[in-house]
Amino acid sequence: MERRSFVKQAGLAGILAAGAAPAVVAQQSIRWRLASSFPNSLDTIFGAANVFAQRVKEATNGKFEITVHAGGELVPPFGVVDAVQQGTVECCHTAPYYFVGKDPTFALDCAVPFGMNARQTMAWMYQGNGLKLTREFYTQYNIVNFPMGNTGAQMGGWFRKPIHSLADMKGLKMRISSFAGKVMERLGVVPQNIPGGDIYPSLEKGTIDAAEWVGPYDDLKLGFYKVAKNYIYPGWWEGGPQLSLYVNTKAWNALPADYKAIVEVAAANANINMLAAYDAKNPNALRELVGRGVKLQPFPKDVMEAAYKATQDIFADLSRTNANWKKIYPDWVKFRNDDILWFRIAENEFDRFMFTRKLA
C-alpha cells in the first residue's frame, strides 16, 4: 500500500481521535528495538515510547514489534544518538537538546531559551519548515527524526535557598542539561549535564544545590520537594520542549511503505499524548507539592532579563559560527516571531482574562 494512500485512507485526524492507527494487511515481521534517555518510573516521557511501539503492533497485527528499553539498559541514557548513527538498535527516544555537545543545532528540534511554546514547536513541524530543515540536518548523523512528544512549558527548578536576585545564582551548582547550561554559566551558575535517574540523589547529597527537571507531576514522583522546597518558574529555556524519535536510515529504508506510513502516524499520536497528559496530570500535583510545603517563586525580572541578553548573544555567536545553526535558525526564528504577533492578540487576551476569574 502506498503510504499517500494509507494516509489519505485512514485520514491523519481520524487516526489521532481514535487514538490508535487501523489495522492494515502486513506480511513481513520486523522487530526493533528502542533505547530511551528516561528511565520507565516516569509514566509520562517514558510512556510516550510505549504509546509509540503499541500503536505500531495494533497498526500491523502484530507483525512489527518494537520492545521498548529503559535509559542504561541497552546504552546510556545520553549514548541513544551514537547507538542509533551506528546501527547499534534501530531507534531511540530522547531530548534532541541533551546532544549540543555535538553540535548545538540539536537544540532547535527540541527547545532553546526563550523559544516557542508546544503549539508553535508543532506548527513549524508539522505545517512551516521544521521537519524538512532538521530531517537534512540528521543525514550527517545517519538519523531520520520524527517529532514524539512535548512537555509544555516546565518549571524552572527546584532551589535549596529561594532566588531574590541575579546576585543569588552566582556559584550555585545546577543541573540542567543542553542549551541552558551555557546560559546559566553567563548567570554565574556552574551547570551540571545528569540524567534524570541521578538527580535526587545529586540533590540531596549536596552535590548540587539546585536541578530542573520537566514539572509538578514528574517532579512529585522523582520526590524533589524532600531535599529543596523552593519550586521556581518558568523554566525560560523550554517553553515547548519536544521529545524525538530517532530512526537509523538504514533501518527506516528498509521499511516498506505502509509501515512507514504507520511509524509516522504512531509518532504523531505519542507526540499529541505526552503533551495531553501532561496537562491533565500537572494540576492536581502541584496542589499536592504545595501541599506539603513547597514554595513556589517565579524567577526575579533580573535574571529573566540577564537570561534573555545572554541568550540573544549565544544566538548571533552561532550564526556567525556554526553553518548547520545558520540554516536552521532563521526559519526558525521568523516563524517563531510571527506566531508570537498572533498569540500576542487573541489568545493572549483570552488567557489573561481566564486567569483572573474566581471560578467555580
Second form
There are 2 protein chains.
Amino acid sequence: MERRSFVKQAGLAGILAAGAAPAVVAQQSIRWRLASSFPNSLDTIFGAANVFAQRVKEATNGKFEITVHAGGELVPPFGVVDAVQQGTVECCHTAPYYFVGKDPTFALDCAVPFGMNARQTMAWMYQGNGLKLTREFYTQYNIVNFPMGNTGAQMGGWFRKPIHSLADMKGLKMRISSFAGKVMERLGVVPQNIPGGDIYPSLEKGTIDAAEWVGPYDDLKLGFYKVAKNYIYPGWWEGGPQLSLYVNTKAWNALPADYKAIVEVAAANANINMLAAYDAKNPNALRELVGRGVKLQPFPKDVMEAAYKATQDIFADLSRTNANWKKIYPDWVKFRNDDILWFRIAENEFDRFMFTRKLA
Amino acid sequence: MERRSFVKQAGLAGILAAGAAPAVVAQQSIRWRLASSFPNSLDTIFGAANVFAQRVKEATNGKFEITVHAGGELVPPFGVVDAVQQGTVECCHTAPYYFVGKDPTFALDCAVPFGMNARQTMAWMYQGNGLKLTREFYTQYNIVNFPMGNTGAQMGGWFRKPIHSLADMKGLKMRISSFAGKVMERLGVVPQNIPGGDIYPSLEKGTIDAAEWVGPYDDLKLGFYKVAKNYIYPGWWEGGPQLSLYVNTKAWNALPADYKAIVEVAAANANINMLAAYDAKNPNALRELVGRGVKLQPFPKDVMEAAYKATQDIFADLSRTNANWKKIYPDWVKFRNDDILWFRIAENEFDRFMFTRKLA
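Starting from the form predicted alone, produce the coordinates for the form predicted in complex with a further copy of the same chain.
Entire complex below, previous chain first.
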C-alpha cells in the first residue's frame, strides 16, 4: 500500500497510534516440504538438509518448519526438479548434475570433469558470478537455488582389476554418473547408470567391472571393498561437487524478508558443515579401508590426459550448441583458470610441504 | 512450567483459549556493539563483521542490531579481548593469535606454524572437537567463540633481497606476527612488531628488511611491491588462519534462543564468505603484482625444514609448560595429521593435475 492511500484510509489518528506503539507483528507460521534425492542412510549428504531445516526452525522459534523427506518418500530421487518446478513441494535438496538430461548446464552448478575444487566452487558462487548466473538459468524451471553442501574431491572408484594404462579402461563396464559417462565413453568405457543400492551386487556378480560412488566414508558403508580391491583416485569428474537447495520461485517470493535471510544463512551454514563433515570423517574411513586390504592407486597419467582432452572437446561442443551453457561457461572457466593460478602459489606450497612430513 | 501445574493455574478455559489463538510474542529489540581489530580499509577482513551484522539484522526484521566499529574506534585493536571479557562491548571480531601474549593457546583457534589449511580448520571446528575445546578454554575469559572468517594460506611476505638459503635469513629484521616470530628467532631472524600502517615506511627506509602482511589482495593495497620486490611464499605460519567472533558470556546467555541460532548461522555464513572473497580477489591482485615486476619465490627448502623443526620444539615446550595448551593440542595435532593423510589422496591428486594444465 502506498503511503498516500494508507493516510487516506486510516486517518491521522491511525497513523499516530501506529507510530506511538509499534505494532507487535506475529511471526508467520509456514510449513514447507523438502524432497531430498538421497536416502537417509547417507548421514552426511542427506543430513545436510536436516541441518538446514533444524537451523531454520530454531531461528524462527519453530514458526517456519521444513519437513525433510528422503528420496522416494514424496517423489522419486530424480523427480525432485519437476516437483519443485510444478510446486508439488516447496523445495528439494539434490545434486544438480543428475539433471544433465534436461540440460548439461545444470552441471555447472555442481561439478563437471576437471572443474573447480570445493573452495573454488564456493568462491565462484558466493563472490564471483556463479550465484547470479545460475539463478538466471534456473528461472526457466521456477527455481531459486542456494549452494548447500559439498563432498570435496571424490575418489575415482572401485575397480575389480588394477588400471595400468588407458588400454585397461577400454571395454570396462563402469557405473558412473552421466556427464562423466560421456567422457568415459570416449575412452572406450561402457558407462552404466545404476542406483546406489544395486551397485554392490552388480560389482559382486561381475555385471560391472568398476563403480564410483563418493569417497571413503560413504563407500565403506556400502562395502564395495569386499568385491573390488582397487580404489583409484581422483574422481576427476567431481573435484568439488556442490549440492543445491532448490526453492520454488512462488514459495520463495511468498516468504517474509526475515525468513528469506534465514534460509540464505542456514543454507550457507549447511554448505560448509557438510564439507567439514566429509573432511572430518573421510580420514578414518580411508585408514579402515586400507587396513582391510584396499589398494590405493592414482589414475595412470595417460588416462588423465585422455579424459582431459575428451572433456575439452565436450565443452567445445556444448559452447557451440547450447545457449544456456554458453551464457555461463565463459565466466566459469575464466574464474576456474584464475583461481588455479593463485592456488598454485601459497596454498599449494603450504599443503605440499605438509604432505612431505612424517606424521605419526 | 510442567503441564500439570499449568493446568492448575490457568484452568481449562485458559488452555483452550491459548490453543485457539496462539499468543503473539513480540521479537525482542537488542543492540550490540562489535569492536573489530581491523581498519575498515580492509574490506575482506573487516568486511566479514559487516556481513555478519547485516545478516543478523535482516534475519530479525531489524530487531537485533549490531553496530560494527573499526579498530581503535571504541577500544584499541588489541584491546578487544579485554573489552569483551569486561563487558565493555558485547562482542568483537579479531584474529585470536594476536593474544598469544595472554596465552599461546589462543593461536590454536586461529593459526600456528605448520598448522591446518582453511578447510582442515573448518572441519576441526565444526565437525571435530575444535569448537568444544576452544569454548572450554575461553570460559576463563567470559567468551563464547564462533569461527568467523579465514584468509586461506597467506604469503610469506616481502623481502628487499632474494632468499637463497637459510643463511640469508640470519640477521634479517622482519615484521612478523608473534607466534611465528618465536620460530623466526630460532632461525636467526630479528622479529619486529609493527602496526600495519607503519610497515611501508619502515620497509622503504630499510629500518626493516622484510615484512609479512596477508596475501596479494591486501598487500597490493599497501603498496609493499614498490619497496621490496621479492614476494616469498608460503606463509608457513598461517596456512589457514581463522578469525573469531567473541561474544561476552553474559550477553550470549541473555539472548533468546532464536537470536542465538541466528548468530550461529550468520557467523558461519560470514566465515565461508570471507574465505570466498579472498579466493575470488587474490588471483587478479597477484597477476597485477607480477605485472608490476614482483618476483615470486618459494622459501628455500632449508628454511622450511629449519622452521618446521623449530616449531616442533616450541610445541613440545608448550605441551610441557602450559596446561591450557596441553588440553587442546593433542586433539588438534591428531586431527591435522589424519586430515593431511586424506588430503594427500583425492584432493591433492585432483589439484596437482589441474596445476599442470596450460590455462589461458
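Only a predicted model underlies this, so the values are computations on that prediction, with no experimental measurement involved. Positions refer to the first chain, counted from 1. Only the largest set of C-alpha atoms that superpose within 1.5 Å between the two forms is called the rigid core.
Superposed on the core, the two forms barely differ at N129: its CA moves less than 2 Å between the two forms. Once you line up the core between the two forms, the Cα of T249 stays within less than 2 Å of where it was. With the core superposed, Q140 shows a C-alpha displacement below 2 Å between the two forms.
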